[in-house]
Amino acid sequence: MNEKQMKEEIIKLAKERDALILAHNYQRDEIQDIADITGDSLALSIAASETDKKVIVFCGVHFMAESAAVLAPDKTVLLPVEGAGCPMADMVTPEALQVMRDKYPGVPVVAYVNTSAATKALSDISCTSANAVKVVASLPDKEVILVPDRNLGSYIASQVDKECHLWPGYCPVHDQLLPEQIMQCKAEHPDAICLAHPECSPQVLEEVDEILSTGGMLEFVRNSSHKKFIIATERGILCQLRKENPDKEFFFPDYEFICKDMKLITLEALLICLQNMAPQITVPDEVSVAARRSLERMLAVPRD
């Protein structure tokens, strides 16, 4: 089959099915294009928590398909490759998260979605980097844990007045992105508004005019009036914000800014999922019960 072949057939295929394609906004292109909802991780953790679809189809990683999974635990939730991973989420354990809970005795643990179903279920709210300060604002503790990201945390931290112990993972694909870079890319193209992801480091983020997630990337684009942009995050952002914005410019550091784990998913991966109805990803009920608890808490967070 050629691509416009086996999009037809995945249309098709979904509908039969009663599906619902979620699509990341690092996705590749097609993917992206192909997709009932495109978005950042809250965006779809809101869709899949809300869809009447039997069955979720999650272009994305592993734990984003978890979270579905434990969102909707009456539906089917695909993952088209289930090897599909994040090395961020892989960073922290249960284990090592219980060891930092005794050394910290009833603080709170706020947990970014990029974690597994088991760490969520050993945290006590979850977050997303589009409402990570507004989850921990929402806390009325005046210590909490940050897990798994340090870049992520140290934002919050700037942000809130608390103290927070960060557990130090990070993102590779943010985390070595240099200041310089930045810096590099806003001398060649100083008309442009610079946009950063909070998995960056803090020294990179000090460069920046805006600190979003992707989602808040391209609502602020869409809504500015300017017309350039220097983007730090994953460049499959690129596809939406083209898309929306196609009289506006895009440009990114001399940096790759590739996620190969969300590149993994290719419209054959997607065609023979949807054929197969496999690679289900399920939660076990002990574990889903208590990570549920932790992401509705951070849905019942109030948003803008």
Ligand code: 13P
Given for the second form:
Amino acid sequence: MNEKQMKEEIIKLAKERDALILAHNYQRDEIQDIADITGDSLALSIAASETDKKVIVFCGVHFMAESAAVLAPDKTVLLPVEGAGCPMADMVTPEALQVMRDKYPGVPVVAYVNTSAATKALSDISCTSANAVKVVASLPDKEVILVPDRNLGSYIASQVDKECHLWPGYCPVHDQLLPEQIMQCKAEHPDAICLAHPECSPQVLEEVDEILSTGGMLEFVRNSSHKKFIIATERGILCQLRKENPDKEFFFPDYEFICKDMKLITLEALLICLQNMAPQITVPDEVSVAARRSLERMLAVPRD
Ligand code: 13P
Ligand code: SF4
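Now show the form predicted in complex with the ligand, given that the preceding structure was the form predicted alone.
Next comes the full complex, and the chain you just saw is listed first.
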């Protein structure tokens, strides 16, 4: 089967199965091309919670499919490659988080959406990179525990008047970008606006113009009258940036900005997944109920 035939077969099967195909902004171009909705973690969580389709096929990584299963407990949630994970999400376990909770009794835990459902179940509220500052600012407490991303955590801490206890996790894809690589790219494109994801290190974030989620970057570029942008996040975002802004130019720092887990989802894997209705992602009831409370509390925070 060639690419065109595979795409046609996926669309046909998705219709037969009453399936909604969600794709994260870091997915391969060909996956983004056929998805019903492409977006950031927040947009996709909202889409999962609102769909009336019977099946959700999540083209992304494991924690995203788990969040969809938690938010839409009556749906069948499929992740085309079960092993597509997020190394940062694996850097905190419920057991280790409990030790931190015991160290700071009564201090609320804010879990970045890049965590397992079991970790979210132990948190008070979730956040994504799109709403992290608003979520933390909405809490009445003077102290918070932020897990698992130390970079997002230190960015939040710089934006709110609260004592923030950070977890030492990080995204291996974003954390290794060096400020020198951003400076070099800025020197090559002095008239470009520089956008970075908050998972980049504080040293990188100091060098950029805007700190945004992937959805925030797309919105910023869409609404900007500027023509050139330096993008400090995973290269998959280029697909939507180019589609939405054919008249604008995008530059990446000289750095291998690829999330290997996101790229595990291929057209072939998606087709086989729809044929077999597997792998299915499920979350045990007791975990799901507690994780849903954390995610729904996040979704209730006013967006704008
Ligand atoms: P966004 O929610 O900004 O799309 O980020 C998800 C992610 O995994 C970033 O590495
Ligand atoms: Fe996880 Fe980083 Fe990949 Fe996002 S880019 S899914 S944080 S490893």
